[in-house]
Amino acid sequence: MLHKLSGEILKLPMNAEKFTNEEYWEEIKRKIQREAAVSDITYHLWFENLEFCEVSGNTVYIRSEKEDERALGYLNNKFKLYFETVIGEELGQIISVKFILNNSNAVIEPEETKVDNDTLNPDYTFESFVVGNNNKMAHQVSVAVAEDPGKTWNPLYIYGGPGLGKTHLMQSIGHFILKKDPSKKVIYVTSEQFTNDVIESLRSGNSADSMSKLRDKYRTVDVLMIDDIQFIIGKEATQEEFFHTFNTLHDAGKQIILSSDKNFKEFKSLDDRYISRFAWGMTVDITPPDYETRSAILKNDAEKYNIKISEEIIDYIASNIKSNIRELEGALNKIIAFSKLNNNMEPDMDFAKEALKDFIYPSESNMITFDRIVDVVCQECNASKDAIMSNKRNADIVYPRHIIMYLAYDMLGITYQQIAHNLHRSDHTTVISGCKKIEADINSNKSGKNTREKVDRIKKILSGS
């Protein structure tokens, strides 16, 4: 929904000031940038030209140079919530961010109560989603349960590690619905969306008006996706409302789409009620893409610009860059960046070279690969490579092993089946176990502080910070 501005520059607060400062709003953006845990292009892409505008009251005002009313509702949907926690720290107060229109006074100002198929990204189609080898039992349960939502697979569950495309699936669900009707109603939202709209009801008192708003947005749609559902484990006020949005949903025939990083009989945390639910439908797992997939994505993406990327070129960041799609794509739109950046230069090795000198290093020992993890724990450990290859149990060999797997699935987003490959294991619960053990040391907070300083040294000693 669009609203206009009054046209009047209002008197800014005497702690907002700062803001106009160039130097500082960009140290904000930074901020917002590292919260948001977003890449350099993706700030490049929607953070790098907004501007503050003015505050009003609670409500402070950025303009955008883009023109597009749907990309800057992409902006709004996605991002909103670190521009409004950041800015409120630094104003000391509970604030809303709207964004503006470039060169108009025109506002986006999505209804609370309305459910705003905005929330999906315009790119996310199956049309531009490359199927291979690593999500094609995911794609193939997708599309069914897009041409017959609510009644093919009711929930449909999503796990894979990051940047392998479960957010892309998961919206393609809801642009192809919307497609086939568009009177439907389809939510997308991260669960920590979800977890604030909880709270903000919570905020509120409680009151009867702001549950009702609350339930309004969640129980009437036709189709709800939630990414990254692990995280509103042990949140207690969370778990039960979705629980109770869950059940509302799937009782009237409403299509549950969700997603986490996990497969959710993993988290041993998890009540027994949420699995039975989670399992009356389908579970579906995307692992990393082979060269071949990983190559089609470059290609495909490549095709979106009128800059001609070779064949040695995308063999190169293809070869290179293996674990994460995000990552992959992030690499292509670097050099599509730097070629603009030169008069649309047609780039060639040497030029790739150098614009990813950030993403692909020129020793391999500066990459993170599953045998440096290995080299760098057994130093860390005092351990011999030799031992953790072998079948040895004693808990000097065990201990080590079991940080091996946890930092190859952390850091790499490789299967549990692949490190058990790469460990010469015969039997992947293996592996499951290990992580897990470690994964709980970790969060323990009487024994967990030695397992915690070593797995952090070690992340710094492979990232090379």
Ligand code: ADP
Given for the second form:
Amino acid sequence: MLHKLSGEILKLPMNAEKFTNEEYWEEIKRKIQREAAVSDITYHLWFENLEFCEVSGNTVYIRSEKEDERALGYLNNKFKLYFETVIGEELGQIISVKFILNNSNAVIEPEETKVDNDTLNPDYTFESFVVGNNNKMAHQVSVAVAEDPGKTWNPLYIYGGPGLGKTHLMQSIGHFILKKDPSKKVIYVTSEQFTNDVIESLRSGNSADSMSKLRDKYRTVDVLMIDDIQFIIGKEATQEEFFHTFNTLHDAGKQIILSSDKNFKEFKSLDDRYISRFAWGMTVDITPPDYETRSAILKNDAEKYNIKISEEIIDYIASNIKSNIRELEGALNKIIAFSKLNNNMEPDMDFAKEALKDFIYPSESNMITFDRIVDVVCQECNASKDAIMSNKRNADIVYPRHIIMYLAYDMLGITYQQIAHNLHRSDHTTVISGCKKIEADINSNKSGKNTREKVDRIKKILSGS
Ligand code: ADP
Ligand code: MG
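We have the form predicted alone; now please give the form predicted together with this ligand.
Following is the full complex, with the preceding chain placed first.
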């Protein structure tokens, strides 16, 4: 917890006056250095810039130039007791020490630094994670790991493309574990942070102190999560440190959770020793969400923001943004922001299209795919997609099915075999004859169904003109 100093001007007790003398203060710090048996490097790094600040009651405030809260947290954890002992002796009374950040007057409280969970995004919980076919297995395994960390699957390796929910799922595990047992030490880092910590330790000459700092951080935890592990592959020193961290934690039965954009088996340059270790645990993937999952995520989000978004708009976004949930949510957020700017008006379809014109590129929304051909033909011919895919042979199903075959061949340039496969037919000769029938009817209108006009209209819809 951070809390603010009162802002009152506090009078120093008589015998504390001497601390404002720089030389005297330096002497005290040197004494603490000896007591704590730390090197000159550490002294330089951590003690030199500490300023005696004020005394209030029996609390001594010490200000640090360091602007990083976590650095102060470290100081607090490691050296507070030495400061209290030495200063207390000088003052002849029992005191407690509080470290203050230079720029904020905020006091670092010890409990802040025990658990490194301030890095978890509070929104990334199991409760807000929508389960669909694309992530069912990954979700199930994650819940099992969260319920029994270190015991079920270790390591847990989650992979999948960008914006598909790896970070969200991973952090959900962290939240779950901490909620159940707040004393658990859970640490989440991106592989970039991990790399930086290793570099930092190397930079300080791999001194005993910097190494122990690094090890303290990573090897004493109950749960270690490293996100986007692909970025440490090929970075030798980081990889080596990771390897030892992994072994230490795994041997101690501590849970390790990793995420990546690929299955580890696909990393060509990855050493066998990593591969074998990753294989000890469980590997799960997250694939792009299907339409239902995309709409469910959007509906969830709309509910969260308490904004009414019509089915039509949800459908518009879910049909156009398919491969990245971050973008999907970005599109919805844009509509919500637009609506707020316009006196919270309930967005209509035109409004949504306008808001998303940079999001849903014409080329993307109008990209001609097999699925879109099926959708548009079904719509124009009043047929159901299920019937089209079924074995039904009634004329009102066979006709739109043939149009789909013709358009897929004509507009997508794919093979008869591929079309047969997409339509769940085993024999591609039915596709050939279907295409021929439509072609003939376009020229002759023998069926009297105005096939030429119909096909033209569908083509226009498909190309967005
Ligand atoms: P990744 O780490 O795979 O790149 P993120 O976990 O950062 O993806 O997810 C991107 C965004 O999509 C986040 O805002 C996240 O909350 C959201 N998201 C992803 N998957 C789901 C899901 N299944 N349910 C709800 N929100 C999700
Ligand atoms: Mg991520």
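Since the structure is predicted, the reported quantities are computational estimates derived from the model, not experimental observations. Positions refer to the first chain, counted from 1. Throughout, rigid core stands for the largest set of C-alpha atoms superposing within 1.5 Å between the two forms.
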Is residue 218 one of the residues whose Cα moves 2 Å or more between the two forms, with the core superposed? no
After the core is overlaid between the two forms, has the C-alpha of residue 389 moved by 2 angstroms or more? yes
Is_shifted residue 154 between the two forms (CA, 2 Å cut-off, rigid core): no
